[in-house]
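One chain comes next, on its own, written out as structure tokens in the form predicted alone.
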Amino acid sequence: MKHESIKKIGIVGAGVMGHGIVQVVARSGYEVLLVDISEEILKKALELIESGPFGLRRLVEKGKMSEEELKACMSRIKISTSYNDFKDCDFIIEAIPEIVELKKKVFSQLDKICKPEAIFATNTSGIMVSELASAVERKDKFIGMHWFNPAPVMRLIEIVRGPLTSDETFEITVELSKKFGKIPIEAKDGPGFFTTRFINSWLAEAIRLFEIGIAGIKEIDDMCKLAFGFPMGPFELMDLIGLDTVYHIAEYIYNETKDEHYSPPITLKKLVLSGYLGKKPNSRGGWYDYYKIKK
């Protein structure tokens, strides 16, 4: 199979990453099916794809897309609450929460529904590809395809092969990434791959320095932006990513490596357990909200 034979792409999960990926895929000319558990979630995703802060309407306003192109792009997107509708998809990208057993359960279901030649790509930011691939028979057609938030803007896709991922699957995923206007770079399979293990170390260190009183949250964010040229500081970034996502990944990497350096800081755990998840639906807020800090 060649990347040219990929015609219809399925996305599992309509959250922040899922709907962003759908937007990129549809804009690249592919038919795309988005599946999630409720019509309400799916309709909200469509609204964000069209009119959200990184949506297509913004491109029209900037003169980078015509109204006709926007309508054509939206027409290529179909939504469903049934995994059975993935049966004619050629390439599936999973973008659901970072919970190992949940991802494995979904892939096990898809393995029974999807056609044998369909490729499965997980957008996990840190769970080992070999672990998730254990849930399916098609281990040669299973690969890590780690996108970054916001998906329509960020150019990198971290491509991660499992031990049994075929060269064909790898090459198709790399070529597709290029078709999406992204830059694919390979990383080896391991807890957190490169990007997540690196960024989680930075985020955890920022929290620990705050915990021992070296500097405040806003001060740390400001120093990182001013000293290192980062677009946002670690606490602002955690609010964007989701504190629960940062916590679950830190916990996963720590459990796999048993290296204290990767253990989730207590303050992070405390906020997550208290419902402070960052800029997410049904969240009490993030770091700035909990500590009542003005930006």
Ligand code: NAD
Second form
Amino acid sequence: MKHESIKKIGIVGAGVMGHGIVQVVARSGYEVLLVDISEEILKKALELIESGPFGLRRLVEKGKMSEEELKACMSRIKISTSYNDFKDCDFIIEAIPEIVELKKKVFSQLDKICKPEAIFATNTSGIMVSELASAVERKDKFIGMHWFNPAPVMRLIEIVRGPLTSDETFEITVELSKKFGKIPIEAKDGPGFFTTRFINSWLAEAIRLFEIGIAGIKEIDDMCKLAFGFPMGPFELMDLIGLDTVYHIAEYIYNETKDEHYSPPITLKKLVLSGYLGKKPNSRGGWYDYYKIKK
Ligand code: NAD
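Just the form predicted alone so far, so send over the form predicted in complex with nicotinamide-adenine-dinucleotide.
Complete assembly follows, chain above in first position.
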């Protein structure tokens, strides 16, 4: 199979990442099917794709897209709550929560429904591709395709092969990433790959320095921006990523490596258990809300 044969792309999970990925894929001219567990979540995702902070309407307002193009792009996106509708998809991108057993269960179900030649790509932030591929028969057609947040803006896609991923699957995924306007870079399989292992150490370190009273949340964010020119500080970044996602990643990398350096900080766990998940829907807010800090 060649990347030109990929016509219809399926996305599982319409959350922070899923809706952004759908937007990029539809904008690149592909038919897209987006599946999540409820109609309400799917409708919210469509609203964000059209009118959210990184949505298509913003491009129309900036004169980078016509109203007709926006309508054509939206019309390429179909939604469903049934995996059965993935039957005719050529390439599936999974973007459901960072929980090993959940992802494996869903991949095993998809393996029975999807056509045998369909490729499965996981947007996991750091669960080993070998681990997730163990849930499917098509191990040669299984690959890590790690996007960044916000998906319509960030240029990198970190591509991770499992030991059994075929060259064909790798090449198709690289070519598709380019079609989506992204820059694919390969990293080896291992907990957190490169980007997540790197960024999670930095996020956890910022929380630990806050916990021992070295500086406050806003002060740490401001110092990172003013000293290093970062576009946002670590606490702002965690609010954007989703605190539950940061927590699940830390827990996974720590469990795999047993290196204390990666262990999830207590304060992070406390916020997640209290429903402070960052900016995502159904969240009480993020770090600034929990500690009642003015931005
Ligand atoms: P999220 O919580 O915002 O969204 C997950 C979505 O999956 C939700 O809409 C949920 O309803 C849906 N879902 C849950 N179970 C499902 C099921 N069985 N079938 C279909 N849909 C289901 O999470 P997210 O931030 O979009 O993260 C998704 C994946 O992307 C995770 O693996 C995460 O580690 C990874 N990731 C996240 C970021 C980030 O910045 N948030 C960046 C890169 C990669």
